[in-house]
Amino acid sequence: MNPSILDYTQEELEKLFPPKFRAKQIYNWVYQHHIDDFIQMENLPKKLRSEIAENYRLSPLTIVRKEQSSDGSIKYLFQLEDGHTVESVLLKMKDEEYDESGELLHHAKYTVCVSSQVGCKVGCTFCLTAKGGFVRNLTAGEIVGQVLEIKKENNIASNRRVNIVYMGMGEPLDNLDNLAKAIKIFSNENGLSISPKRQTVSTSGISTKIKKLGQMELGVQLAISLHAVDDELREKLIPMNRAYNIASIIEAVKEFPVNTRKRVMFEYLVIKDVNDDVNSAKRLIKLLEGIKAKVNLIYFNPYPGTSYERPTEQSMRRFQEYLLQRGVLCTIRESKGIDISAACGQLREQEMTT
């Protein structure tokens, strides 16, 4: 099977298609003009276009299903060339704003949650993706293709930036090489030009690879899926915690290079009567001492077959207020897509069972 053109950095294309400026032209056509066929690259010689079309594919994935929420969120199921499927989500964070005369004041703001693996090795007990086990890593092109296809599908102009969060299916740091390559491809100024500052890697806490990611100095933001304040509970929720306990994660985070204007995000999935009590909030504050942190409280989204329940709004507010009153920046993530297959892996699960 021919490789996808999306798998290549500009530097790699420069070696494949000299002289160097050809790679810039290819990037421009693929990522800025959103072409559907290599033959559309009009400023390339016809012979070169034919050569590229003969030896490379444009996109390594296709949209096979989507669900749109009343809040504007859209969940996509992508099929890969080998028949496996992964999910991505487009979140509309802010609507367009117009003045009284109808002039555009602000463009809409979007975040795309992308997958990094087919399935996942981590095995979190609250996650539907884990039920199907791990299949394989995604290539850099399969990661990049999710954002490119979503931008094309929604007519999001090439000069409109989106935020990217690597928190779909899979553990991004388990696919570190392809993740790092995708980050570089996204940030290329001749392509999608999405700054690393707009890209957030969300990890369940592979402490050794957090350190390695930091040493790469890619400039991305870091989010830790913490979800518990002691190893006993975290091992029940995330069995991988036996290998990478909370202390090792906190140590790795303290070494991670953080932009002076940014904070490390700690994701805390709140589950009713499991980790939503004030004592947990108190212990969380102690854990985060010495870290420029922001805590993001997330409502657990129930799915068929799970024994976990969604917390009450009252318990969420109580947890948040306890942190805020003690100087810890804390937000409650607005639940999006609650009326569609909101839990990660749910759309894929439905497709596999129909």
Second form
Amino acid sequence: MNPSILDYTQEELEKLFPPKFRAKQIYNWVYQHHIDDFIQMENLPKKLRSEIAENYRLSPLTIVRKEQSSDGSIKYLFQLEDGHTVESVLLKMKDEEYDESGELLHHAKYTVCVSSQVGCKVGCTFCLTAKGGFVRNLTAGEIVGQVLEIKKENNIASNRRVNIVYMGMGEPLDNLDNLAKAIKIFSNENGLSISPKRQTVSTSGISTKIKKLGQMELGVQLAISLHAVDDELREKLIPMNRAYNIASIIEAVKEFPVNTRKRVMFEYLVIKDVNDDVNSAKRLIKLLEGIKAKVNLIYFNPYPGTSYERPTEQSMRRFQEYLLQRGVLCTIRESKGIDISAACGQLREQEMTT
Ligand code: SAH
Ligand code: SF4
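What's the form predicted together with S-adenosyl-L-homocysteine like, now that we've got the form predicted on its own?
All chains and molecules follow, beginning with the one already shown.
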């Protein structure tokens, strides 16, 4: 199987196809002109175009299914070359807005939620992705390809920048090398030009890898899937907590280089009668002391076979109010895509069972 061109940084392409400026041209065609055939790279010699076409593939994945939600978000199921599937979600955060004269005030804002692995090793008891076990890491090209294909499919102009959240299937820090490479390819200004500031890595809390990611100085944003304020409960939800407990995560976060204008996001999956009590909110504030944090409360999204339940709106509001009144920033994640099998892993599950 030929390798995908999306797996290469510009520097790598420079070595493969000298002189240097060729790599920039290729990046331009692939990521900004959205070509679907290498032959379209008009300013490259014909011979080189054919050579590339013979030895490389453009995209390492294809869209096999999509589900549109009433709120405008679209969930995609991608098939990889070896037949495995992963999900991504396109979220429209803001619509275009026009003034009375029809003048465009601002463009729509998009965020793409990408997967980093087929399956996951972490084994969280509330997560559908975990149920299928771990299959393999995605390559950098397979991570990058999700965003490129979604932009193409939706005719999102190449200069319309999008945000990226690594919150799809898999644990990104368990695939650190390919993640770091994808972050670099995404941020290349001749390519998709998505600055690391607009890329958020979400992790279940592998403390040693959070430190490593920080030391790489990539400039990405960090989101921690905390979900519990004491180790006993967190172990039940995230078994890996035995190896990387809450204290070790907090310590790693404190060392993480955060952009001065940004905050570390703490995701808190709220499960009815498990972690939705005010006492947990109180302990959460204590844990976050000294960290420039923002809490994001997420409704647990039930699926067949789980014994966990969705919390009530009232308990979500109570939890949020408790934090807000004590000066901790806290949002409730909108039920984006709630009618399209919301959390990642759930579209894939349907595909496998239908
Ligand atoms: N592995 C990484 C990133 C992928 S999971 C991590 O755990 O952070 C992304 C998010 O999906 C996590 O915050 C997780 O809590 C959430 N999630 C998993 N299962 C869910 C469910 N059934 N309902 C709602 N959110 C869920
Ligand atoms: Fe893996 Fe994240 Fe799901 Fe946990 S929540 S099993 S870390 S994908």
